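In structure tokens, the next block holds one chain alone, the form predicted on its own.
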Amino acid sequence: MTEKILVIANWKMKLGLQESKDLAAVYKKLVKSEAEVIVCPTFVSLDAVGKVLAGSGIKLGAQDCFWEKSGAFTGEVSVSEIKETGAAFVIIGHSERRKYLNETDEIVHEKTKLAISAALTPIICVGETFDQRQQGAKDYVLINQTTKAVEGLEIEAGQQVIIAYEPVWVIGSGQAIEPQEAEAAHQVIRQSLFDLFSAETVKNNFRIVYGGSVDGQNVHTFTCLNNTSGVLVGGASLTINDFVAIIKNV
């Protein structure tokens, strides 16, 4: 069976409440596909937008979650507590956490392993700065980032593992990267899960895809790369013309 291309949407924080389970509802009504997609609102959105998107086949995705089970954690949100509310992804690690925020590597590698133990599927953000590309060290940080998010780790048989490669430079920019420089680096994080994991479970286990500047024009010169298998769209996902774009021609 060939697997479904994934389009996963991050909202941000760019959507109130009510906004988000309007934009849900139209997606509900317009996006219909072939492709898998995962729809990542706001923790306070998140329920509500799982009740709307109930029964579309649009699965719900949070943008984050904590590296502790439970405790005196004030203001995070669990694992456990995603799970309740029916979503079964979580973004880790993306760009704007590490630089803002100051995620580390070892930070990502225990949200990872709590959101695997919670059977949720990490979304685990990798890329380079553009101060790092110009150094020619976007190799290095692409295996060093990917290999400190994943290793030691037990992947079960079913147990999913996406890696979003996010080039931070290009983020929000409306230029995305040429395809084939997007190959090459999803080459070089797959040749970092083979340096960790067997063949099959690197085969069967883990997705990669590409997230920067994904619009309805460029996104099939992504998906139908070698390593590829969707996309990780930010601002376009939020139009809901410009996303009924993206996966009409997925």
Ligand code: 13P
Contents of the next structure:
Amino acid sequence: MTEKILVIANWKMKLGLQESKDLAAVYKKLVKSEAEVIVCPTFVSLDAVGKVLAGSGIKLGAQDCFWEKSGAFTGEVSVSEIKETGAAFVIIGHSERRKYLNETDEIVHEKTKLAISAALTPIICVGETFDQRQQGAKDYVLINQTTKAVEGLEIEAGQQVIIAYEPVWVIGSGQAIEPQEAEAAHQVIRQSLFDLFSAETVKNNFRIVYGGSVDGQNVHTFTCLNNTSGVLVGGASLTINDFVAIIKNV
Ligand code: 13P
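Got the form predicted on its own; could you also share the form predicted in complex with 1,3-dihydroxyacetonephosphate?
What follows is the whole complex; the chain from before opens it.
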């Protein structure tokens, strides 16, 4: 199977409802691509953006989900409600949630498990902080976060799982890491998966993408790597010219 390159746009909490609808409309008009493009707006904008994007081929993802199916969990959003909007993807364990919302590896695991049970494609974020890198703990962090997220999960045929390697210290910095470094990190992540699943499952069901200051200039240096299936884009997904440049150079 020849896979399309994934380009995932994480709009974070940067746009309002109307701005999200407006940007989605511009995406629909200008983002013509062979790539598999996925847009992840806030929960409030998810349904509306999905409606704007309908018929465009651009796919929809949420930025998070809750780990229980339903119940008395004020403020949380269930995987079934996410699916109702037409979203097929969900970002889980972004470093900003790990940092500001105290999301643990256990929480990431529970959310991933539920997302998979709902046949959503989880986009699980892993990556080291600057301090962890300085301490030489990068590989350890990648192995640990990857393993804890997916260990013991049943991955049915056809279920996709995306692991996004995002070095935390590079996010929003404007300076991506060297592609060789991403390639090495992706190899570590893939090795962790081989320790948990059959080679066939790793090959057919898992994809690894890079995130962290991706732009139109550097995108190709990542997407041309052997073990890299695409990119997860923050800042550069918010302005149409930057995003179109990414799509063009992918
Ligand atoms: P930037 O592309 O702004 O560095 O953000 C990356 C990111 O966190 C995507 O999830």
